[in-house]
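Heads up, the chain below is alone and in the form predicted on its own; it's given as structure tokens.
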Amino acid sequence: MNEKDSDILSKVENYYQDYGLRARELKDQGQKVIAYLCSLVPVEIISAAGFLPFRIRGDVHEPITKGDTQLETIACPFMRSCFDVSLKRRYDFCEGLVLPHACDSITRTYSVWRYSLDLPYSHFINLPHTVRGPSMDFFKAELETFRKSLGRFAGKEISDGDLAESIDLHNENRNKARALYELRKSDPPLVSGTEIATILTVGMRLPVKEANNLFDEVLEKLKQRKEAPFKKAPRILIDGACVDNIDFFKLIEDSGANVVADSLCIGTRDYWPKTEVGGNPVDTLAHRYLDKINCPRTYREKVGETYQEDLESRFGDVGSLIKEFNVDGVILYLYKYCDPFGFEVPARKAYLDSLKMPVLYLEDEYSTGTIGRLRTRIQAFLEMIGS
């Protein structure tokens, strides 16, 4: 084993650690950097005109203090964490903010986000919330728009083969990123959910071939592992929305369990679909982001004559997982004021019980102040699983 390999996980660590060390490098080589939030935010176009995506991430080890000086209480605490991350000036290398039409919290303060932060450029993104007909057409336009818009920015026209090339470059990120989901199926794993998750929040904050190269290196360091180096104990699923922190991976496995697979937004829900590759590009785009990808505020038109049925079409990437990875139990866990997946928990919860899977739901604030008060729970949920 050579140093490179021995450091690679190291390297990860540190840049988990110190969120922004690498966009603030290429920053100072020349590199541009755009800043956006939400997995609903088509960073191909991003990377097609030349910047670096930079998804912006909250801090549950801070207090949110400037941000809640702007923004009402009972928003998102997600949402609010990233605003007064940024506010407090951590993402001063981004010269320029992308948000989507995603939930209320998002789409309702866009203009205190663009206000607040001054930045060079800002662009927001209309998704509709449904998925055929004029609804894909309407978005389609609009991913025309963010293309012009950006290019303007860039001083070049985003051409079809820029685009091109970005969406193969992005799918071969997402083929790696699941390639690491496969050595969580031994059991007991061969990584933990801790690690996976330290992983895929690093690559989202890299130039997309330098993710590449890391998740390779990765990849190569994880398969060299002669053993797992973790007992076997129940297999858990998360399902929620975005978990941008690894401390909710960690509370779970310290508690006793293996995290093997999720539906997250740092998770399967972004990195498993894939975009299409030839015919317009700008078309392909549009059905990753507004039908590929899984999230409760995009509305899909019941499928089947029965309530079972509706909640297989919906629900089904779910129960695909706990199939694929053996899953023991799923925590669901969700933020407070999370309204598109809040109002989704009763229906979630009965799908799950149609698959007589063990299921925990938690609602937590994103804070560190609070998660730990999970663990009686958590603790409880595996001595049920495992009895």
Second form
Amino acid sequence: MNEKDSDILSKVENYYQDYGLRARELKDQGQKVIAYLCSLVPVEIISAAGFLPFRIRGDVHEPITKGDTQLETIACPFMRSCFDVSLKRRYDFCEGLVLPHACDSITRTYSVWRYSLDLPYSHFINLPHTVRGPSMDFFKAELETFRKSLGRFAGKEISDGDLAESIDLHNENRNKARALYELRKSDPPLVSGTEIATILTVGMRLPVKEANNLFDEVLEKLKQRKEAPFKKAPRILIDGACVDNIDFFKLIEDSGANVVADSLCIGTRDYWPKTEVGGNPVDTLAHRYLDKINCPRTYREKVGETYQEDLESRFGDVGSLIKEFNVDGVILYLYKYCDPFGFEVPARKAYLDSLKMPVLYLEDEYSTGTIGRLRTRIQAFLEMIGS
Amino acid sequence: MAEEQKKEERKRRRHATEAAGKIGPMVKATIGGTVKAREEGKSIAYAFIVCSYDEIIRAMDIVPVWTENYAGICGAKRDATRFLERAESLNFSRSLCTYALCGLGFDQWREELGEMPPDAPWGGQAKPDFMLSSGQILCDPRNKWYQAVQQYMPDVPIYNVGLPWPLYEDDIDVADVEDYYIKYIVEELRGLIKFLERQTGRKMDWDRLSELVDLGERTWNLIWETYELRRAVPTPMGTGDAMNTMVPMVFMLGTQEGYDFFLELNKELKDKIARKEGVVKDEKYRLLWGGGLPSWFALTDFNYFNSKGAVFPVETTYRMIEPIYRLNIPDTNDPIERLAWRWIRYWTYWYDKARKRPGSEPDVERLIQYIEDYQIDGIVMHEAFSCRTWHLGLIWQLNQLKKIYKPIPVLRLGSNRQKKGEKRELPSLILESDIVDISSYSEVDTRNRIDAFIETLEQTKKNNR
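What would the structure be for the form predicted in complex with the partner chain, rather than the form predicted on its own?
Time for the whole complex; same chain goes first.
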């Protein structure tokens, strides 16, 4: 955090550094915590059941050791790290685990997670791969199965009213996150990419009401910044999957750029789409998680006559962010062994090329060990944009 | 291609059965047939095996191009590297599925040239009229590959068939959810038929489809009975051959040719058993190929195992069938519903068994059943670095198996210097390489590991005598 003596920002920093601190405190007060991975788990249902949804985070500073005794190293390194720190009991305050059908690395290891952590509750949510009518009906049925299953564990029926209230709270949270992004639009931005990443990462591990209050306080504090504490610099958007640590943001910003936008899972991919209010809450949740969240694991049927129209349909949200945040360059940042995103790299690059947007594609391990190599490439990219 | 590699190509795997020896020419003819079909104006589809649509495309006279198979052929001929490198040059990471990378590199090259790439293995892979993706519960590449290749042939449409199945859960019985799974799969397959009717301009012949589903079911039963013959000691057929006979199983389902192949294999195995003719003369160790796709460029490793007296009477890989009569498929005259039930009941077949053994899990339960049925002495798996679909969870399966299943009696010296009887787990080996990318493979290292494993098996046998 850049401001001295900033209580609320220090609190956020503290929550970030001692990840799980608040969940542990709440657990001691009797609050049950349900862990989950990925943006495709409908946290509204978990909150509606009275649980704290806790997004598992890996640790780029922690070598993967124990996890590798149970899992092959050919899995997504982010997921491996999450599994490793979970096995090391870092999140032993959790009483349940929910995984979605996101990618092979998560799906294929569901049993491994389930048996290895041996939690009282676990559930797998099966998202279909397409968004056609039958897929939506199937997914609604899957969400009803999850609602019943979690309700049994909670010892209460999760009513439509519970869901509607939870949907409102989580939508409010997304509105506040979006308000934070508004502070990035000025040049230079009033808030850094590192700060936003810290706040959003923390927000996904708090009870939603607390997260809303925290975001309010943070917004109030940041709005007091009359002058940007940063210099004018190339404005970067990070495109990719789940980046749940600030090291990569810091690396880019320390290299002389401002990260002003993202299309990441702990970012606009998850925080931008809201659940429709009114109507059957399970239907609207199905619509949000299957259709509105634009993740490459969900197949989008080809739109239009030309390939360019198809690209626009698939990646137009990234294009909109580029315009909205006046972006100078995009860093496409993926972890190794990521099949859903990996097969999209040439198409994403083709789309960004069509916008005449400079792109740097980086494939990385989930480790700070690669930072030196990344720094060199990022600096060269920034020089290229600058020239 | 380096001269050394060409020599390697000529070193072919020895087959135990005559039937397996016929597969190579059969596949070559099939691939050549797709190129000819293109010239004749027949409808051609890129397709994936084990997607429940075999009988549908056969009933509509659509010629499938099994793209994973073609990548496997390139791998087996040690001629995949140039296609992998081309895909890499297009910004596809080398860590992705190498079946898909090989296909993407090949297709982009073919489209750029307007003709087959030079010296394309077995005449090359024909351009399709449409592509049939498959959104299953596993295999991200099947969901993404054809969408990626559309960048190089944007005029070729895709239908992506949703084919989920419920994962194994403690608190959810398959019976509680299978109705909506069946409903969904039926709708997806009906949607596929509408798509194919639009693309081909032909209507589905529903009577023919029913006949082919019958044929497919009879083929499943026949394959199961045939593979069960491999329980014999000595076993008449090993996994090396099964990596060939998977072709009629999963590339020819719903064809008379596929069915007839297994009739012939069935007879050949019975004759071998009557003559007590095994894969090797002196069968010392019976191994289970417990997971992982093979390295198509190194199938001679199976011969190396054989040279040590080790045989593989059974494998989980490409044994994509169960006897239909055990699946309890509800009565229905609707061929699409039958396909949907067959799909769900196949993938959930081991769930009930797993529930009965604490700590077990369907994949582990299947290993235990095969160990017992086929009198197995050890387990071998293969971890292909580029495929998460079939190669994640193997270590865990072995760990879990060791915890809950210890079939080998041993005598150990107790703290009071008294011998006491205990049981220990089966020896196991995980080989590491890839399905197509030969740069991941070291023959020397692989064979050293096999040698060490054989020594362990020998030691285990000695202790057990």
